[in-house]
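Next up: just one chain, as structure tokens, the form predicted on its own.
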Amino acid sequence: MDFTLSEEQQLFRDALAKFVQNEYAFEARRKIVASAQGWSGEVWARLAAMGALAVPFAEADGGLGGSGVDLMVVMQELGRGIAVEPYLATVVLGGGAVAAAGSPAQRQALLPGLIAGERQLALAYAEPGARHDLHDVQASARREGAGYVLSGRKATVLNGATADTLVVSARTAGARRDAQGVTLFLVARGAQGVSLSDYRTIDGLRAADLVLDGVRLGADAVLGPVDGGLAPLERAVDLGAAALCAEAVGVIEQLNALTLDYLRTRRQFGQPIGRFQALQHRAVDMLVHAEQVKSIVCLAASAAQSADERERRRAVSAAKSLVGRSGRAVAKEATQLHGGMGVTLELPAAHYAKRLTMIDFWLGDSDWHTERFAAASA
């Protein structure tokens, strides 16, 4: 397979690269992470004018149709910064389930303000108590009339308390752990009843737990087939599972550059600590992960957008799985290697190395994905 990126990503991966270089230094993105907000506006403004928030969507809802593979360069070079934007919570989960669910009218109504930098989605699917299984819900909308009575909770939702629209998963029919009977539903972050708890995250993000108190929809809330919302929720959810992998490219390639240049300029005994044998083994493992991750999301990247299903979860959960684990051991070395220094937040080596661990934890960890691509193997 040819992973060779074509002339256009490799400009729009280098107009990204140095964006990130020159406006997304370690002290803008401390300022940043401590703004009431916690991502910047302005930021974001430039990432709608650079066309970032378009490419995974299709032309005629106003984005550029790009592919798996445009979607892992903007999340390499993204990684590169560990920008806190929300762009995974918005463009690849929210986006991607109004994208995979919505009607022509949903999608009008929804995507052009999103490309345009002027709308935010959350995805709230997940619950307390579910861990990763996309089908563990309990929240429930209730049929009344002609629309739905939702009620439940919703836990750790990626953006949720800044997100104009919420993506919702509840259930319609069945018991709790059935495949059939869950239902997507379009939420205003503003209706009567919506609670929304917001806090940071510990690798800088702003996450919010949801309470849904008899939150009445209409009938053009509903997103997609009524009691038939998991697929196109775990398509968003395999997107955002793949563009994770491909941040985390960006992140360990940058940690590892801090960390060689750590090493490269610590002294100790008379030299640089760079010199000795045994830290040198263990620099070149972190090379060793870097290059094996970068394999593998190559891969992912290009079959997450696949029509086969199978062929889709096992790409997704062997890169989810191989870069949890890969990502924690660069996030484990890099932290010794550097030292006591290595745990504090003044070094911008302690950001990377949560980060990494954060992205282990999102969307599935490496075991629970394991187990997925094994099942998809069986």
The other form holds:
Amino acid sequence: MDFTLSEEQQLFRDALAKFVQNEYAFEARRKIVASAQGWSGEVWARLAAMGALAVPFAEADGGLGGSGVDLMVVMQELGRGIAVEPYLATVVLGGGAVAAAGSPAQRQALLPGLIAGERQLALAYAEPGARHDLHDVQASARREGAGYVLSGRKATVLNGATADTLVVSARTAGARRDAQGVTLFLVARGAQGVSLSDYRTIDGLRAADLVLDGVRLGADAVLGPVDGGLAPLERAVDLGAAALCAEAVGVIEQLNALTLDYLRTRRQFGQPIGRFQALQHRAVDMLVHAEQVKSIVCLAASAAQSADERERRRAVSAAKSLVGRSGRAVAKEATQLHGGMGVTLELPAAHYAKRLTMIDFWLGDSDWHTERFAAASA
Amino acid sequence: MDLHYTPEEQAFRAEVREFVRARLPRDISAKVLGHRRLAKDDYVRWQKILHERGWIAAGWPVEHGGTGWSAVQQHIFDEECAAAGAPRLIPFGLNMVAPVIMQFGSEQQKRRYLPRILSSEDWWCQGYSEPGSGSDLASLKTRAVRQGDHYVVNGQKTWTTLAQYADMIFCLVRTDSSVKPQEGISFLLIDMHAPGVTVRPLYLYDEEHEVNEVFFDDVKVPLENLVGSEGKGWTYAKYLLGHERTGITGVGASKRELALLKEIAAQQAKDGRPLAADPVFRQRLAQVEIDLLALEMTLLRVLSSRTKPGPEASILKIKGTEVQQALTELMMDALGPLALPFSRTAIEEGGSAAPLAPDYAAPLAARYFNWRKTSIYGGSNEIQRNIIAQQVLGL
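Moving from the form predicted on its own to the form predicted in complex with the partner chain:
To see the whole picture, the full complex is given below, headed by that same chain.
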């Protein structure tokens, strides 16, 4: 039983932490978020140069062969700066799906460019009305000759508009909610029949709604087994959920630090407000949330790539469920303890609180993961 | 990071499991798993079995008769004992006064008391709280006045757990009223059979005789029963409380209770299906299970770090007792109206509390009420928050 990071992981963490602290200050981030693209190509190039984009990929694909724990280290530090760069979308979700299901030719075509920072991916699985269910797929892929014709809609595709290649789930067989009959496809952003509408999300990110209208694809666009795409999709989304939980740890720790700082410096009734017991106890509860979340995230990171499906589902869903509940609780407390300033855009705390709250809405919310945990624990 | 138990730890778990399976008396485990009240003899019998094996003092150093186990091994031992339905080890001697005697006691005290704690020959109880001194412990008033070769003790202690069985009590007493409250306190070992000691039961609201008031009326205590120096009792008391908070987490017992809760939820019905399949109940149960899983990881994170837990242990006390209480609440809720029938006889001797109720239902509402004590004792959870706010957060 060992919860410590290796020396290598500590060095990597420290380098990333320094980068985020120095180059991702509040003002810098504000400008990046307000830019047309919504994230910084310069920051992305630096992350590529540091090797961060290579972390989860196999050495054969040009990656570092990192574990779930290595990924956790990266995401925690990105969370500390509430970085908006498409690490989750490109590296973990899109890249994860390609790594989980891709043929050697597909991996070779996509991953080295991704690792070099030159290619963006996105994972388009969510549909209107499907909430968080991966198997609830209405988008259809009809066979035509050697290839397929795709039609349907995908909602809230994280960083969809800046992705060069989209990984899209579509139904090749069965009824709307069948587990069998889902297939993954690689779709170029510029392909005929693809339309993307880009928008801001309330937590500072970018997402897009995707409409596929008779998009013609060759047989080489099929990613993984025909009709058997749900398993690799679930693997990629689970890795994404574990990574998102690790990001939440960084967000929570930074938000707690900001709040403590405020409690120590803000004075009312002639003393720092942190002297009042009513506020002290709330600050302690924020710490208890942080420690519990850190613990469960270690478990999720360790099990995120487990071959044992049940163990993986149980650990990832436990973490995402707790992050949803505890993250919201911490965000609410931080806002309340900052008083009126907590509900303005002036202080960083508000931006952290928004991101932390909305993490619950990506990749399965607390209720959804609690139910999935119960099913895996029965 | 590697969250698996090592092969050595797994082998250790198997060894403990086999021993407990072979030696834990069935009548005792049936009581624990059925939430029945235990008698003195149930505790002592199991403690003597562990003593015979050399496993009674998991946390003690080897030179005093302890096991020398690592913190993780101690946790494994605790989990296996709890899972099998072993009674908890009464902590007042083993985990509370013993570490204080080892650290601050005289050679004579070590030689006299430690072996008798190991063998369960002495049953100890704790004399800290007083009617006017709960969370504000330093305001305590029980006085010890030196007279020749002994102290004369007068005053009253309260919340004294299982004092009705006790041979010895460790007490915080005031030996000097002229200094700051914390500086006038001493740590005294008192014979419960001495003339002038009276025990009066205080029934908890589940009608259990678990705690008592203890009165001292001109009780003579030999000077040699003072631990360490006069006036240093507060320091020793704080040392002891640090030991108490990690033990109070109760992860092993909570895992057992979760398993029992799932059995009950499978047997009870709602809307013509098992309660375990009811979406609302399922969510509530899963949330507690997730909290417990996170707590287990937090505990292991603390235990495996090899540094002695400091004020962070208060986090374990807060969260541990919250989980314990949530489990007792869900168990009571799982019964629906079957939680209502009450029978002391059923809780103490077995059977059901009403003709149409199952046996397992009888103790569960009482247990819910009894367990409210956990966020109050051992330093209330509000006191724990004060400790964290001051010592961890620096507020």
